[in-house]
Amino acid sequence: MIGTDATGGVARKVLLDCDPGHDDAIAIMLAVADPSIDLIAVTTVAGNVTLEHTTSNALRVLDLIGRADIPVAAGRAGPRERELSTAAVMHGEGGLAGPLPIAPSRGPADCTALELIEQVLTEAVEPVTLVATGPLTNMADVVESLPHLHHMIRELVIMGGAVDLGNWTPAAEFNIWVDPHAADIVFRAGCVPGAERTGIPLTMIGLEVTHRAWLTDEHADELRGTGDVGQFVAELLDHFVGFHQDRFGWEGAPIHDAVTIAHLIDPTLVTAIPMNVQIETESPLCSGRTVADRWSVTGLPANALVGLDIDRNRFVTMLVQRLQHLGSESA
């Protein structure tokens, strides 16, 4: 039932703000799958891929699963100060490579997605949570645009940055190397979750975190079998785990993006610390680089809780099986 998790409680209302890509893809799916997530919007960013396919992507995803009673908005097409670059060379042109493209049934909402996010956070009757798994220039249009919303915000968890070395250059993750001023507005604008409010509560679920979270053949073989949506991810794992092989001789691939709703399920899965994290946005060396005082050299205050390490065994079991179970209610 929406709205409730297993046990009859009353499930953590998300919306999902993401550049679909293989693993927002199965950030959705198991945003969907598990009861104590309702899934109420996704809004869509220009990252691994432009605007028009990232927002095409999670609507064909919906489709597939379901789900097209979720409103999806398209939100910027670009970040706020340099050009966009996009990461086509890992998930292909459209940003879905593996399994052959389908039209979704249905186009956009009418409106922008910092505009369904007002919509949404005003008519909620409780805090919603947001996740983030693209750059953040959506979210730092809520930040600057919606100051009268925050204390509807129950907390923003990213997918995003590192403590240690990035991904895209040798400085910086993704995510954040793709808008930097824009993560430099959010993270200014955190607080930790739990601690006394002093702004928008923030979880970074880095790459500390999400290159332990990965899968393998084996898994998209398990999938393979169990319907539309077993078939679907099989797909997408095909090629997102060969690039993974072929470009760094990594035995599988990290599905970065679902450890954000995983954490959520189950906030055990993430060990995290309170931190404090700037970005840089100046230097051509490390220009997205998150700045993480994990040892709390410079004394100022934590803004940010930061993954450090995840249950791998305890993720994959989850994540698989319910997909499984999607992919089974689906056949």
Ligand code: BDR
Contents of the next structure:
Amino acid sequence: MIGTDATGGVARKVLLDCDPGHDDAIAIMLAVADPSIDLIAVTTVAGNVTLEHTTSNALRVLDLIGRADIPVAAGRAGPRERELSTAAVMHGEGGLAGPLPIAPSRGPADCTALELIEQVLTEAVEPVTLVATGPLTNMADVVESLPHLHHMIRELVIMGGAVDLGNWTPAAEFNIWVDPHAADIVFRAGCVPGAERTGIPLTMIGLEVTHRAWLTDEHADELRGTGDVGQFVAELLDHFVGFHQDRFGWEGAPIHDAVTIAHLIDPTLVTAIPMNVQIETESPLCSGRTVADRWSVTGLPANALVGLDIDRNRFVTMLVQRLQHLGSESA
Ligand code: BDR
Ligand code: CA
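Provide the structure of the form predicted in complex with this ligand, given the form predicted alone shown above.
Okay, now the whole complex, with that chain kicking things off.
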């Protein structure tokens, strides 16, 4: 049901900016599967793979789950000041390695991501939640080009960064590393959700959280056989879990991006505290690092709520159940 949540309350309106990507695809599905979320638009950015592929993948996923009504607009084809570096080694050249690629039924909207976001925020009656699960290139455009509409952004929840170790370099997480200049613009505009509104309320779901949010081969098997969606997710997981087993020796694969949506569905899942976060844009060794002031040593004001932990069992249960339900509806 769209528009109301399970208790009859009004569903939260969400626009998802993403770069599918296995975990982005699962984030889209979770957003559509949960009645407390009303996914009103999807925008795409280059990151895991090129913009052409991330856009096509977003359209394919929405086709698969019967939501070709949700508008999709393509955004930036690369970072602000750098060449695009992708994660094709992890996600495959097309971005969704595993299932057989099927052409989408439609093309993207005849406008840019920024134009679609402007339209959504202009027409919205209530402020809209933005979720970003790729490099922050489009979101930096929102910060710089739509200041008159910032009050219509309820909050911005991103998957990106790390308080401690990176995953793409020793210092940096992939999404921030791809476009640190964009991330710098976004974090400078941030403020703490629930506190005095001095900017855009910003939540950072980084690797401390998402490296605990993993699915395994057993979850793939639970989803296989629950319909077209379950089969598709199982085949995504066959590749994604296999990659993490081979590359890192881990039992499962972190479903990083789905945690942003899970956090909106149930804010008690992720433990988070306010911090000041600055982005390193220049250092060759540490470019893309989210310099998070965990112990308030700088005296700088907090500009984001930063996730530190997650109740993994509840996350996994929520995710698998919602995906199974989505599968049975479209089977
Ligand atoms: C992030 O990088 C991408 O590969 C994933 O989709 C996720 O958004 C994790 O570092
Ligand atoms: Ca992503």
